[in-house]
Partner chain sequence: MQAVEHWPAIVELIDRLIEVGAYPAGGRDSILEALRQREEQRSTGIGGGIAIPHAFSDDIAEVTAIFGRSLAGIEFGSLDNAPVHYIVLFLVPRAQYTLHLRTLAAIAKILNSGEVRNQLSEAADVAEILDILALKPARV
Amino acid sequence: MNIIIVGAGEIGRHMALSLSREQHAIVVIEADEKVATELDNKIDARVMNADGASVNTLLEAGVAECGLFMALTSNNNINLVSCSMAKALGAAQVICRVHPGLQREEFLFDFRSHFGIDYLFSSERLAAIELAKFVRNPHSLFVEEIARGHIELQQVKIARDSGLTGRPLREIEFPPRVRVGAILRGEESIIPGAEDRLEPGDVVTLFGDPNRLHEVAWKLQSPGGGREPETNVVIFGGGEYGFSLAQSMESWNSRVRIFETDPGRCEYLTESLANATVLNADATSLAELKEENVGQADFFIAVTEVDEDNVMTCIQAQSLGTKNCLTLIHRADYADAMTRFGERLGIRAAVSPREATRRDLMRFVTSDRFHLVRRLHAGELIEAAVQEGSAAAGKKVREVKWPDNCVLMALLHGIRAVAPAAEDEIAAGDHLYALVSPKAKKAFLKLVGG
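Can I get the structure for only this chain, the form predicted together with the partner chain?
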């Protein structure tokens, strides 16, 4: 794939280095000479020290033959202008990074249509969503979002007394469009039918609407299936990351407190958030953490711009007794170290905005036929576009003869997605996400391919 990346900062550089390890022709455009030279010495790609919002630069970079154009600088204006020109000059897909403030104004103005952008995102918001997944599902073995975040997959271990074991799946009242995709029982992987039963200790892959899925996951994991207790969350840093995180927690059964040192920002947060207590205090102070009983919290999440403060406050919170500590890590070197040693320090997860961005954008870097989302014990979760004239296009889900060992997990139509039901119609251009065994994969791709 011909890929052009504008901006070799934290996000652009990570994306470029990651893609350069695959079979792609990459051009990176960076305005800062030092940054461009540094990357040029490290990457197997063409690096241009030039202005990404210049027509000449874009033409020279090969924009007309570009399959994927990504403007990833930290400047909204440069990104919007270069994306708009790239689309007009022939780039097939155009992706634009923006500040979350601009994204919040999207409902007032259609930036995407106006500038010809196919996907507009903010790294801050992606990182916040990643962090929120841990808080919402503290006991799940993994949580993965698919279909632009509308459908969630979770792996949970069934508790001994969950109340849902021993009965055929057809007798369990799952919420609408929430299903069991796979069961791992010891070494055996099962793609279940209606007569299969859940057993204590099973590792079950569930999928569906995130909010409904959450209820089921809790029931399956909790002994006795009792009511889920309120989650006590402390956030350190009320910047864009902290705000986005607190906002996404607002609808959940949680008590959120935010430590923020800037009084003006505290005022804004207090006005904007409904269910959060904003503290004008510094979480790097042990005394402040103790005063607020942070040791009693279920989660301490450090999301300031300073990595060192984030890690150190997490260690402090952990030593005070906080059950789960999460941190944001900006610098690439630190992120690698945290991935390897974080757990030893009592930090459950370190989320980096650049990695959250890379994971989100990789779905645009696909082979012609499909995109591998994740490998699971029961097979591969793949995404494929339904081609015009294919066997599946224009039919209802139940009208297509899907192969054995193939579970449809999401049907993405435009910007909306559902966990597919029998009566849903599949249109050309839709994207289907399916869990498939190696044999079923071939048959599935044949059904959706042209």
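Under this definition, the rigid core comprises the largest set of C-alpha atoms superposing within 1.5 Å between the forms. Numbering follows the first chain given and starts at 1. These numbers come from a predicted model, not from an experiment. What changes on going to the form predicted alone:
Superposition on the rigid core between these two forms places the CA atom of Ser189 2 Å or more away from its counterpart. Once the rigid core is used as the reference frame, the Cα position of Arg212 differs between these two forms by 2 Å or more. Core-superposed comparison between these two forms: the C-alpha position of Gly379 differs by no less than 2 Å.
Write the structure block of the form predicted alone for the protein whose form predicted together with the partner chain appears above.
FYI, this one's just the chain on its own, none of its partners or other molecules.
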């Protein structure tokens, strides 16, 4: 695949190095001569020391034959302009990295359509989503975000007295657009129908709206399906990572406190967040952690720009009794070390923005008719674009004869994604996410293919 990357900072360099190992034709455009030279000595790819927002540069890089164009600098304007030009010059798919503040303005202005962008993201929000998975679903066997983070998958083990067992699925009142995608019962994998029943000990894969899904997961895992307890969360750092994380938890049953040393930033956070307590305090101070009873928190999450402070405050919080400590790690070498040794220090997980971004963007790097999102016990979770003239295009979900052992998990239309319902219409260009058994895969791809 021909791939052009604009920007060789931490995110761009990590993507370039990862992709170059997979036999893709890579061109990296970097304006800083020193950074370009350093990367050129490390990578088997073409590195251009040039302006990524220049028409001449893009043409010289071969943008007209580009299958995937990614603007990954830290500058919104450069990324938006270079993406817009790349699309106009013939790039097949265009991906743009932006500041999370701009991404939050998408409901006011359609940046994607205006600039011809196929996918717009912020690395801060992707890292926040990764951290939030641990908080929202501490007892789930795994959690996966699909359809640009709008749909979530959770795998949970059903408690003996959950209260939802023994009845056909059609009789269980799940929240709107929350469903059961698969059941693992002993060694048997089941893609269930309306008459299938849940049994104690089953491992169930749920999918749907992230804000509603955790309620169902709790009822399945909790004996008697009682009320979900409030989660006590402390966030160290009120920058964009902390803000995005706190914002993602506003609809949860949680108590959120944010430690931030900048008084001006504290004022902004207080005005912007409805359900968080903002403290003008320094979490690197053991005395202040004790004063705020951080040891009683369910989660302590360190998300400042300083990796050393993040790790040390987690160790302090853990020593005070905090149940779970999570940290953000920016430097590549630190992230690798924390992945291997973090649990020994009492840190449950370390999230790297560069790695969260790489995982998210890799689904665009394929020449196949579909993208494999994840292998599950019941089959493969795949993503496929609906082609013009296909059997599914222009029809409602209920009008398509889907193959047996195929469950639609998400319908992505532009920036909107839902767990599909019978009356939802499927349009050419939409992306469908489906859990398919090996026998159903070929038939599903035939329905959505041209």
